[in-house]
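First, one chain by itself in structure tokens, the form predicted on its own.
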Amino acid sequence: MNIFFIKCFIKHYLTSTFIDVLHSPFVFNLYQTCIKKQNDKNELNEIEFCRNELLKDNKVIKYIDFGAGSNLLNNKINKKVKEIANSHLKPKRIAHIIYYIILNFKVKNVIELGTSLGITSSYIAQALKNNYKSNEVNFTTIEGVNEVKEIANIQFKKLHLSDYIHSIEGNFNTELHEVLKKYKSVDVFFVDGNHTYEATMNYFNLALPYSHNDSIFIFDDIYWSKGMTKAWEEIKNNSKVLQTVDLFFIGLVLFRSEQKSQHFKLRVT
């Protein structure tokens, strides 16, 4: 039992702002077109619909944790692929939010770091396709495991997402570098993979330089551990960074220079 995360859900919780007192135009459109729980689309159950099979396939795989707390000498492992997905993916919940960020604000520059099996891949995809054709986009998704990589193609190809999607094998710390080279700005950043407080720092200073204005940067499971909430904490403080909103499982993170610095905590209801 991770102590320090349910703590910290507790304060979060009794201190988080509701919607009806919050004073930020910006931010309160976000929460109503991206935050707030919206209606289903049917191409979204499409994908929960792959997320559902995922969550009962019993097939074997040779995964490889490259996260916090693994052992890099010993971590190789057989395990099923429903083990993967109930472990791994973004609940239906934070990945809705994502995908409303993408569509609304008409994000066209993407980078995903932890692919995983797929499913939020898809949803970024998904929102992508619902306002450009393929060849005016550009969402680059990094994996660390070949066959966790080789699943999640499977799924792209089954939603007919594949043509949006640039799916790569690799080590983030060696890979982003070289994907930031292919991409003259990022308009949305998500980091969802190698949960440590130097690995969340170097990717962030890392696609600093790529941010502008209208960016957005994502960052998964920020009080998962006392290093995350550190790093999340610096990353507020970084003098380019002028709001953010901390929605608990995720935290996000924006440059808009014509509002005032400003830090607000959300619920996802």
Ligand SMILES: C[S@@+](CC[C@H](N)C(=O)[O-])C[C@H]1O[C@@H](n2cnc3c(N)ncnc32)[C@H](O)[C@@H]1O
Given for the second form:
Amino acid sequence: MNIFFIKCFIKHYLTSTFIDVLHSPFVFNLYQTCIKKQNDKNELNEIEFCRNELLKDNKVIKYIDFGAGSNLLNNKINKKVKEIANSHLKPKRIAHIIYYIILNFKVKNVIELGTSLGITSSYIAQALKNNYKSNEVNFTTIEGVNEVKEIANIQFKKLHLSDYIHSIEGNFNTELHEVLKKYKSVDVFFVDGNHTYEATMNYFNLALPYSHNDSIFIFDDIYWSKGMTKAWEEIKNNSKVLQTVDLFFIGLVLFRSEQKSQHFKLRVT
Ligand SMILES: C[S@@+](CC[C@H](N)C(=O)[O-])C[C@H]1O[C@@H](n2cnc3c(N)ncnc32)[C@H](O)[C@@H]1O
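Take the protein just shown as the form predicted on its own and give its structure as the form predicted together with this ligand.
What follows is the entire complex, opening with the chain shown before.
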């Protein structure tokens, strides 16, 4: 068990704000419409059905650990799909928050770093599909492990979401730069892989020029390690970042010039 993570969790619990003491209309609205638990929808239950199937899948694949501190040449291991589904995917509660952000803020241009088996990508694509035709949106998700990406693509087909997702295989370190060139601006940038200080700051700095007033950057696992927390603090202090919402498991970064600069810590209940 990661002691640093547990200490941070306790600190967050003691210092986070209840919604009734929030003084920002935008963040209050964000809380009410995206962060607070919403009613279950059938289309989301279908994605959860796919997750449950993956959680039972005994197929063994060749897995390469692209994540923090790995040595790509020596780390090919056999892994069961169900093990990946159990440990890598955002839980339903967090995936719901991302879904409602994309849906309610009528987001069109999205980049996700870390497709894995495609569960959160499916939430993102479903929210895009609810608002737009496929040729009106631009959603790219990047994954380093080919066999994992192929399984994600099967989920996208099953859920009739393939038209909404551009799925790329490759290392974020080389692909992100190329992907960004195809975007004029990015509405939602979701970083969910390679949780090191250096990588996180690199991805943030690459995407920053593509942010606009209404962009939302989402960083996963901001308290996973001292390095990730250092990156989160540095991102909060960047002069282009005007508001942040710390939900402990993920951090939201906002650039809204019409509001005063503020940093919130909220509890996901
Ligand atoms: C936590 S999982 C993503 C989970 C997914 N977003 C979800 O919630 O359904 C992170 C993924 O990022 C991939 N990854 C990590 N570092 C990477 C890198 N530098 N380049 C490419 N893929 C990477 C891993 O292979 C892993 O599948």
